[in-house]
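Just one chain follows, in the form predicted on its own, and it is written as structure tokens.
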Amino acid sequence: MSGDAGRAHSDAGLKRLLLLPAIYSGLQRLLGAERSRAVFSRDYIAAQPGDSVLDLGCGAGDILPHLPEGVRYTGIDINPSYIESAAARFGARGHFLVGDVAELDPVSVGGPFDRVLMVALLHHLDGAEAESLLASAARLLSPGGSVVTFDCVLVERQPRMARFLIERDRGRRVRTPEGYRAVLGREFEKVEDEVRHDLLRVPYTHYIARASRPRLRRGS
């Protein structure tokens, strides 16, 4: 087996393991993701008790413990194992649905929502897929609501280890800050964003954005 083939086989095996909620959540804790979620929730989501939150691609629901008590939370993920785990752990605090976020049905998810979260989601989507999902999310927002995103990002002069890890992410659409900003800007008039290098125990770079004021579309 050649080096490239061996690495591809190893990467595929790891990706299969990460579909298991216990493995995925355990790895995230090892990397320090609990702190990153706490910072993301406090400083960027900034939800208040009584707010409604839709979490697209929610995984095992690990963001929910970091949201304030009293938040009305709905999580959607395509992986039934993730949703089963999330419902078992947090079913008393949230509502969880198995579904493909690319085929988002506003009727089934309810709404409107004060926050729509896309955590580690955009870097899995190409431009057309991201635009379609953001347009759907925009229609689900309450007046004054916002879409909040969190993704790995490629930047100039980032630590070599960070780039090495990011280039091996399951997502194949990792962008630069300008790339993410352009995608978000097609659907929203206001995009506030920040690049962070300090959220995990290992060198890593994140792009966090808060998009609001959906652009008016003909027929919307």
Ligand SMILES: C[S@@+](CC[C@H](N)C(=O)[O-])C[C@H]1O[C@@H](n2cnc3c(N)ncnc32)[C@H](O)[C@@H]1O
Second form
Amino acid sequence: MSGDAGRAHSDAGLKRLLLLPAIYSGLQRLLGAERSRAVFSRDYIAAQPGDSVLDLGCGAGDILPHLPEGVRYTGIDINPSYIESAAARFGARGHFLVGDVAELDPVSVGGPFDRVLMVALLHHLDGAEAESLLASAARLLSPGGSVVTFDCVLVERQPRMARFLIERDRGRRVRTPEGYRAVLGREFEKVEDEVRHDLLRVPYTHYIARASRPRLRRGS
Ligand SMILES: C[S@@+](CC[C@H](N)C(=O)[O-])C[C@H]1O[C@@H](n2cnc3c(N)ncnc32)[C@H](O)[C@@H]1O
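Show the same protein again, this time as the form predicted together with this ligand rather than the form predicted on its own.
To see the whole picture, the full complex is given below, headed by that same chain.
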């Protein structure tokens, strides 16, 4: 995850500032992300009290206030500053771990989980990274559980401003709906998805998917 050209993620230039949790969360709030998280949580994650939720690439844990009380939440992020901020804000409401989701250790992570979240994560991962992570997530799901993803997306006839912003995202692997569907479909038999243009205060387009029924693989 370096800022090198050609990598799936860039922290070059001013984007480096977003590594600071206060700046990242503040910018998100300005753009209207609190409302989008509320909608995403209610209509797509749809967790119930008592459910176990694993949030991969959890950032500063900003989704947690939108999950129902009583959810058992574990968040993992590679950026220690984000995890420090999440732990300071939410304390015992969640369990926060610094770690690389590419090296998920099922023992320290725990599980199984009713929901595995990837909120704005897939578009930071190349095809092989995404495939491997989805396979690990599939193994951590409880029976009937689902992986729920949320990403920016490139679509035809997109507002020009939305495309402009999305093309400048730190994640360098923004896909089309078909692209996300293909990655998810390799690991899951059922992929329900939706493209939304109405979740932020600025023109922006999101791809949201719920993937369930992991494909059976030898040795899994
Ligand atoms: C765009 S941010 C989204 C953060 C959070 N999910 C949210 O919605 O606010 C992407 C997050 O993925 C984390 N991330 C990227 N690659 C990762 C990896 N390999 N392992 C763990 N976290 C990673 C980044 O540190 C960052 O917090």
